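One chain comes next, on its own, written out as structure tokens in the form predicted alone.
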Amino acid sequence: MQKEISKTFESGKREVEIYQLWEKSGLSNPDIMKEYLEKEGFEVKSPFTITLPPPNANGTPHLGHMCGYAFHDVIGRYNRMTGHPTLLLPGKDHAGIQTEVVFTKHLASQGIDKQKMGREEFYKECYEFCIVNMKEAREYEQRIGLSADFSREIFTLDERLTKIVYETFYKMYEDGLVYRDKRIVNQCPNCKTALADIDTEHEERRGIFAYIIYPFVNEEGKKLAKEKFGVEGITIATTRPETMLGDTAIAVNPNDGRYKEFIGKKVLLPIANREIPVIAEEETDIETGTGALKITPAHSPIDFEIGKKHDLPIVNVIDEDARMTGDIPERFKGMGTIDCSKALVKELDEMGLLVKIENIKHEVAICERCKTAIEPIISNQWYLNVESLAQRALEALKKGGISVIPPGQQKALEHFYENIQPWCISRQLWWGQRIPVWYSGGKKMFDWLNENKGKSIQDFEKEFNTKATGSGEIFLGEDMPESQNGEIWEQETDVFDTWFSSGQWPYTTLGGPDGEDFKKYYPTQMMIHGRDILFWWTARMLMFGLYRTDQVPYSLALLTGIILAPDGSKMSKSKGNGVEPSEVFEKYGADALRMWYYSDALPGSNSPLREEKIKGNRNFVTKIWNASRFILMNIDDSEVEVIVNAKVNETERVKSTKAHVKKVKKYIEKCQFNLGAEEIRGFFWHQVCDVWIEEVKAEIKDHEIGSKVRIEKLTELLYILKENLKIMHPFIPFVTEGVWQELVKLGLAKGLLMSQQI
């Protein structure tokens, strides 16, 4: 009979056909995987499980979410050869803000605004936009070879995965963890919501140093003054003249000969007329700037808390769309703060009080998102003191409950941990996990009555000369509560941040401490991500899993790099250097994408793209398949059944492909993907194909069908290609599913390459 084997692979076409295979299979699914191993005869390892880092759900994935997903799946397939029920446990994340932005700027170019739409029926339809996205996202994932269990997929804003937030919540609420208080926040104008520091940027920007005077108020300052510095006041430095409007103080080094004894005398804080002190505060460097300090409690972090330091007032006169509020001149009401900046410099050059501006370049904090100037307002916010977490988190890492891969990024985690500050957990959105909180009378009476302690609610009706509505009390439920003597129940606008789910994963996603799964899976084995997301994901990830489980939700992190656009810059679709994993499916397929990934991806360093390295692998799947076609159409169709049942003798080629699975298996537990990638491509084409395939070659050559030497010979490669096939399956899972499949048409194997045991 003449075989029919394709003289190549066609990856586009057969790649989708293949994983159809193993879809069909249900092998992804570890229960299923559980009850094959059983009835095969082999031994049943332990379970082991990753839960898959969410790509974001408002679009498709990036080529370097699908290169990362080749990490999970050689260790997961690896680990289903071994005798383990594997679980690679798939989801999406609702990306809070930038979904919110996504979906608001696809909304407003076809000609919708959201504020019109309103907020329940923006919700609705942004969670479709997600769900067609999630769609077009799976079948990206499963392009690249990913081998999870689709069936237990699920999305963070999922109901089951919200309940369980929830309780996380309310145990917080419980321990005294989470709180709420009025706080200097980073405030994105551009995304219009709080920030955590952890989620802002430095970028080197074009600014100024305005040196300004802030004349003294008696006349015995202005004389002293005019005496030692030539003019009647104190000269500060600042790279923000706008917030001058708010500041309360001007702060000096008690140890600053220059200033000591104009210490509690008062300035007239120029153009707002208002009186404000000279402090001494030992923080103030005698170095920088004049040496004089103005402080801005409502608009810096460092001011804030020296503020409250000396009780000083809090004056707010920037309000979150970074706009000028507040009790300052009418005129700057409402402008922006660049051109309130330029108006106010004006002004003080015109009354004689500017004495120089310089141009320079300064550090400035940028949103991490979407790039904008970050503007430190005072705002009520939901925070989650996370130093005790923090602290079980970094014995977990000293006792070695937890490594990191590479090492170095354990000692960036640990000191994260050591210098850890309190989280802001509230965003100011409409996409997202809603705080489950409910306002007795309303939340700014709880807010006031918060910052006022030891007020009453008959002083907050004196102050705001209103009735009260409520106790002033919160609820924490879903659900209003029933209203007792007409009281009004406010529900909390603000959002999770999304990291406060996300940071939940591993255990959410298993059904939480309550949940079968979790009962069956968790702790899981591994996390694999980008090392970008460090402090924002595996960090918090442990937090929560001590937290809520009393166990490190994984023992191992390895972070990846990133990819990188071929000139070596990071890719943006700004920029339009971009590349669509797709267009690399089709050209090369998976396979060899995968191959390269492997090779130049080392463990946290980033990875310019390769499309000439990616083709060079194209060109090994090419030759597994000829390679592969030449044995199978070398076995005659009347020795198939002798060479199946047929021993294999332990020759020298024998043992080198034993003592080469050994090695590859290794180098996969050891995470050294690249290694084993250079070794399987290495032994099969310049071993297999170059010698041995030659040498059995030469050998069988003058040997009749059926004879014992044509056996003997092609039992022995059988045996060496189907051990290659297996131990390259968790790298290149496609080719070699393909030619496995060809074996079993032929009745040289049984079964799928993907359940094979090794």
Second form
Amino acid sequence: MQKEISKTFESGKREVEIYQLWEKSGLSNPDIMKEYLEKEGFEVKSPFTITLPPPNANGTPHLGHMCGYAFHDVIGRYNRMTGHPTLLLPGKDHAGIQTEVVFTKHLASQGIDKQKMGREEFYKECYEFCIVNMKEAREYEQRIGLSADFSREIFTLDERLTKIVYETFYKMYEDGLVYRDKRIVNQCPNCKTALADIDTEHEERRGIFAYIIYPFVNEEGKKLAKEKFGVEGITIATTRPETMLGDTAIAVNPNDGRYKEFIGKKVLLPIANREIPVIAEEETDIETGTGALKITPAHSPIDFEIGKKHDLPIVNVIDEDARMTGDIPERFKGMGTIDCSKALVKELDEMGLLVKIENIKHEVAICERCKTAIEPIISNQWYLNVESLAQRALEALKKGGISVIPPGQQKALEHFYENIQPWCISRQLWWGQRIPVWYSGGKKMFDWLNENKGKSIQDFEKEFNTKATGSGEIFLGEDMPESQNGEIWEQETDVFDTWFSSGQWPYTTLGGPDGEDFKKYYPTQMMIHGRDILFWWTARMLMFGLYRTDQVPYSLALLTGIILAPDGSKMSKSKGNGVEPSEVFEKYGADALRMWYYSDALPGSNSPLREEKIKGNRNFVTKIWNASRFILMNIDDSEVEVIVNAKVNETERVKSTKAHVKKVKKYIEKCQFNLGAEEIRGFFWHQVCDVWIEEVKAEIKDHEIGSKVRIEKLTELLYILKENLKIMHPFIPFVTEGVWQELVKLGLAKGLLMSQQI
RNA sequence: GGAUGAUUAGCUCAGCUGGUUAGAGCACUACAUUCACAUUGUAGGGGUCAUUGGUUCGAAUCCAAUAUCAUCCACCA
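Mind sharing the form predicted together with the RNA? What's above is the form predicted alone.
What follows is the whole complex; the chain from before opens it.
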């Protein structure tokens, strides 16, 4: 008799329904899964945990995110089906700077000025903005089939999480690892905040190389120079003439014969009219420019180091908005750096001190987020001395406590740890976790005392001609401390670098080192993310994890491939070559997309989106549906009970199926998902469908309903189908569950495929 | 400048610790088929496995050099 099973697996509609079925079961919650295993009498193995990488809450997920989820889910489902109460813990990241930039733009597009809005209101509205995005992101996560425990979903700005992040900060302060320091930092004039070195990129841009003469102060020097160089001074070459106003020396290589006799002499810095020395510095490259290097400690990282070495004064001439400032001629004050550069070059030319200007291309540091050229300036920031933390992480790596796939990236990580520098963790933003520090008497006084070691509050009062309003100490905590002697407490305005909190993700999400979930589910088993954030994220998580929990937060970092646009370029909104996940879901379904990821987005590879391949996988999904449907159609209602209770004979087909299942399990355990995907596809399609079903078709052809041959053959075939569905489920959960539920309807199976044991 | 990885069919890539005629998906060709399959099946074409040396009974696989590409790191004024 004809059974009512639709002719195709309508992925668009069915996938959503099936997800609801899973959600209702609650089995994504490991506590519930554990109860289920106990109740059913299955062996309960150790819990399996992954704290899922939180996507940025400022936008919607793209195909790259989906790829990560697909890999998490195949592993999660497999573990759940092999007896491990499995926790895939989802969350969202506030993504500090990026979100602040995005939301500020969003406000501007509505004609709203961020500054006028004020900090509190901005934070509140940005939070709401994120909540909306988070909801949408969650829908996508569920759409790809992610069997995460959404009852535990958490946001990085959640109070519970922030509390733990603050505890880490306090502990680090006590351990002397975090401190305030005045040094050169990368300032993004557009985002108006300091950035860590890692948050900058380098890009080749067009620029100028200006050759400028710095004349000697005394006649003797002038004469000597005139004889040697034909001009009365040393010619330096610079890409940034405007920084000359902050020059405090000229450096030459001591081995450079041209300049040997000038070392120690003084030149007159043109326009600024300041006398600066010629110093010997081995770092100076004889080949570059004229071999003479102007030193601006306040506005160049390398000059800062040289200045420190030679104890040179620091003269600030550029402020945090990239405008000219400080002790410079009035006419330049407030100018942008580029305008100032032009004006200076013109004046120098008129004075006869400009030799020439070359147009060159050179690498400049830019802001990773907004691509604005970085302005190195001196400022007070909070730093984390990561050296000891990096050391521990490095040891763990080398001892094999954690491994990275692909292995080449592990070496990159080791290299990162070996060359790590103090991490600037403060950001001059509103969006993020406010650094929990209060300054008695104000931040300005604290910084002044900090940078002028040995000076007293009285000196401060004298210097600024004011009355101190506190002791100059700091207090760590969220709430303002009580005023004892009438001192005034000023709250820190900076927030933490977003990675300071996301770096603690594996334990903050579990309630911190004292949390209930932490005790049950930490350490986690693995972490999967794009290799583009290896240093930002995995590097930090290992350091924080070891620091706070004395354990590696996970023992395996699996880096996925990067999903590219069909033409092989990076998908980007600005280029308009992106493909929305919703389009793919609608056209081919989540299972087909997942299969493509497993086959193509291998660790270490870049995978251009190939629609025809996803289509091929869609055909596979259809094949599964139809083959299953055919088997079910062949089983007569009257045969159901007999078949369900029949013993499965150990035939060649059954043996071969068992061997297949074993093989796929091995592939999954070794994270060789491409091989696993190929194996399930090849076996089901070309063995089960093309050969066995055809054989059975012939074998039962002339036998009556209920006959021994039919029962035997159909029992065998049903067994093969079920085993295949189970092993395919972690890869393509929707269609397999869809078929399973048809079996359930006919009384041929029970429960959810999701919780069956392999 | 440094590091890491890649180079295998038209395309995207598999090929683990070296072992008989080198694989998959998609694309292509021919035939069959509307019998569960918005199709599917069968058969087939297509590769000096980047180049050159070496180790070995045997190399796509190990080693060395070269070339090209990619990604990451780096303060070049």
